[in-house]
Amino acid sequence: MLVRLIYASRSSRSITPDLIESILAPSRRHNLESGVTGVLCVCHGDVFLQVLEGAREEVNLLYGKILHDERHSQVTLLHYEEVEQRRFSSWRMGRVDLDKLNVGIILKYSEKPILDPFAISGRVALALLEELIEGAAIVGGC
């Protein structure tokens, strides 16, 4: 059976390339083996969204590390259902700098024009997720 989960939480240091790069590296490697899909956006300096598929198990376990993972604070689970196909399959972990996106599409997902992951509802950051595939701007991860 198939999942997605939708998560926000705060980097408990300032999210750097290096910080990204610990968690992408081992990430895709990992996620290769389990068969989790994905996409890890970053905003605002210290703020993670992320987006995780696959098996039930192997989602849970994951999102499981993620709670007790040092770089994270506030993990916040915004959205999770059974799903019968993946939506970000292309990606063993894709990545999105949210900060340079276009504030138009922010704006349709949010009330400013810098959007705070932990104040959409879960079917807003999937909406958002999805015109990012849309829109070409995940990059990397596959």
The other form holds:
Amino acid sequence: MLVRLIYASRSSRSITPDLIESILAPSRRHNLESGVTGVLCVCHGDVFLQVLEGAREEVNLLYGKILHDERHSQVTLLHYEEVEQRRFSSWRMGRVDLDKLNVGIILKYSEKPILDPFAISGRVALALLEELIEGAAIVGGC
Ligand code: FAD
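Shown: the form predicted alone; wanted: the form predicted together with flavin-adenine dinucleotide:
Next comes the full complex, and the chain you just saw is listed first.
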């Protein structure tokens, strides 16, 4: 049984390349073992948007750890569904910097040119993430 989970959260401190790397490097190792795949987006204002896919038990276990991780707060569940197949199977944990995207992509899904993941629905978050695959905007973590 595969599930997909999307959440938003606010970083406890400024998001720097070092902070991202300190989260992603161990995540990719762990995700390889647990079979979890997905993408971590960094949004303006030190906000994370992450999609996780994998076995229900593994995704639920990981989300439980993520909820208690002190490196971020306001962890907000946007979307959770059972799926027949993954959309993000190519990434142990890919990364996207939303500030570096063409503003037209953001405006397609957002009222303002800066995306606020806390203000969008889970369906909209998924549509945006799917568009990032098509635009080859996801880097690393293969
Ligand atoms: P432990 O290493 O014992 O972690 C226990 C706690 O220590 C953590 O919850 C955290 O609060 C803290 N901690 C761990 N490492 C650091 C560090 N370098 N600096 C400061 N505090 C630290 N994990 C994954 O496996 N896969 C993911 O895709 C994933 N995505 C994440 C996305 C975000 C935005 C964040 C903030 C964390 C993510 N994590 C991910 C990490 C996850 O929250 C857990 O830290 C990780 O799964 C290990 O948990 P643990 O309890 O087994 O291990």
